[in-house]
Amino acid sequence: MPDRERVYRTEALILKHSDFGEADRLVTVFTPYYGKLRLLAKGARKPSSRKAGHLESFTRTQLLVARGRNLDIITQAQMVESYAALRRDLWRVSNAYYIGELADAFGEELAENRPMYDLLCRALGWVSELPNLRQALRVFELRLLDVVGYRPELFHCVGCKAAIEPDDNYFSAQEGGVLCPRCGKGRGGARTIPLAVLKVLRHMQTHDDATCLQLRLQPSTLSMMEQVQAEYLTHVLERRLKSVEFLHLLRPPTA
């Protein structure tokens, strides 16, 4: 990470705000080299601001920030990205939601992440463009663990180690992966994971975006890999997203 000045440019994808004192804005960052950042755009909620329309939830903006006491402070801000569609869609807004409370849980101050970054950067793209949402949010999901260092283990039994063979196995959030029938049948924990199911994980793991993104999915397919998915996510953060529920009621019957 590189050395932060007294005033530092960083490019930042903004994730949330909140009002702080009278006029002020709270703003929480996802930035490449610095990570997450909590910072604070002075005057961003009076009706003359120039910076208020460049800090909206789910932007990628330049920022030109100055190292204060105890909240580094934005002085100048600069739109790269609107991802405009986001703003006439609140499906697709919803699902931005969702990126950005997973971000802001798995994002961690101060520390560079590149990767994450880039993740989240090409997500909110796909949100704002893509017909299927439940699967690219399930690829942005496979792709978050894996570049936060909590990649599920699809390939070997957690318990016994041996490859898994094409049978219905089963998946404990628990213990990080997939079990084989012999160690999975009357584990604690541990769900069935249908076949197909299962060989489409493993094919998001180990293929590129495009590839994950074009496949075509039963609607059965996708929903038990977002209850197998959300499961693990709550395991490792420890908690239930909000975002989640609200996605529920929003859901589109075709979706």
Contents of the next structure:
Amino acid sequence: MPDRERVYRTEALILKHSDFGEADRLVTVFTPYYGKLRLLAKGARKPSSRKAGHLESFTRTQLLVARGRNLDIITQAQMVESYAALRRDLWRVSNAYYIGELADAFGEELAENRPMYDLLCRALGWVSELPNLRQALRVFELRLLDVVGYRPELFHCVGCKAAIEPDDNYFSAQEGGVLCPRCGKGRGGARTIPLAVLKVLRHMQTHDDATCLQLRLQPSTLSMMEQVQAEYLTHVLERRLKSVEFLHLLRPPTA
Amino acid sequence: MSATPRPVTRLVDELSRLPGIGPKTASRLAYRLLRSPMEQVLALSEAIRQVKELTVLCSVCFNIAEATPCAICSDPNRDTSQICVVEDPLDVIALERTRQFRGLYHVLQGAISPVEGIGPGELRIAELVARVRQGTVREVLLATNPNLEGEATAMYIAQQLAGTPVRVTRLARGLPVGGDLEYADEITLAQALEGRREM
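Alt. form predicted together with its partner chain, vs. the form predicted on its own above:
First the chain shown before, then all remaining chains and molecules of the complex.
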């Protein structure tokens, strides 16, 4: 467990919680230095709990945690950032759930990952404010793959290592990147990736957030990116994400 | 070979499936039952059997009841123009204790939780919309829990009811009785300010 001290202090993003025992709550959080943690919030389901409100999903909170025998126990909580704007809009909420599920799936317990923490904070900011959440999620997915070590190879063919030419190439989730037309044709599990889509993905991999979020993309390009990235994420995680269905159900016709 | 007789192991296994009961508590309960008089054990097993056999889901409000429609839905003294929407049967009991609400209920059987794969389709939302469309309802009071799942559920239902002539209301949110302003979080406090009342 973190340190040897009996109590430790950490900032945390609340990812999810579930009921535990009579009136307790099991809270899954992501922290900058301890990675993902599962903590116990005693009495958090009572209306008079002093912690419950500070432990709502998708808020950034300052925690004081006491080491327990099995689970560490949250003794104090003070909300730092409520992302209030996302709570008022169901479409934004569904996007936050998707981010939360990905963070939970990729987060490792007790493994420091400061870049991932910073990314999650930024991403919750995006889904609270930005108009084009579909694009924001694509940027988030690419960044997340970077910080957890699954960055897809988009510049060299994962088959023959040759530089990728501006052509209609192939993408293989199994092999983790792009295949040149010669290697990709007829290869099992490889799908064609239009040049326009590959260009945007490469641009997003090499430019900063602000530039990527402001790109004006065709709906068809975004839709293709979503398919390719979903396929890759499903392959890496070896399962389908549950919150995707809800996301699709709520997507406004304009997004 | 295990030293524990097989019937005891079986009981321990069954008990430890219950929420909040771990293997230790389960063993303690099992040995306690072993020592209890026969009639007490039979009464318990009978009660467990009956709770499944003698209850039904009310076909109108989806609350757990002895008959369908349930006692509340068939009570002529209740106001049929109001429906209070809750997540679980236990919420009905909590609201009934207040004796403030005289309308009918609708139990969703949960709340939207995308991460657990619980979407609107898994809840009794379509049935609620159908109930509202029958025309006697004038107000739908959304009393889902004041957390993100409950709010998401309430927002979704409000969207589904948009375009129907009913008034859709939400249970007030704010500071709890016995609470402490100093410990209130900013979401609650902001909502308490928003919902302030004349004294």
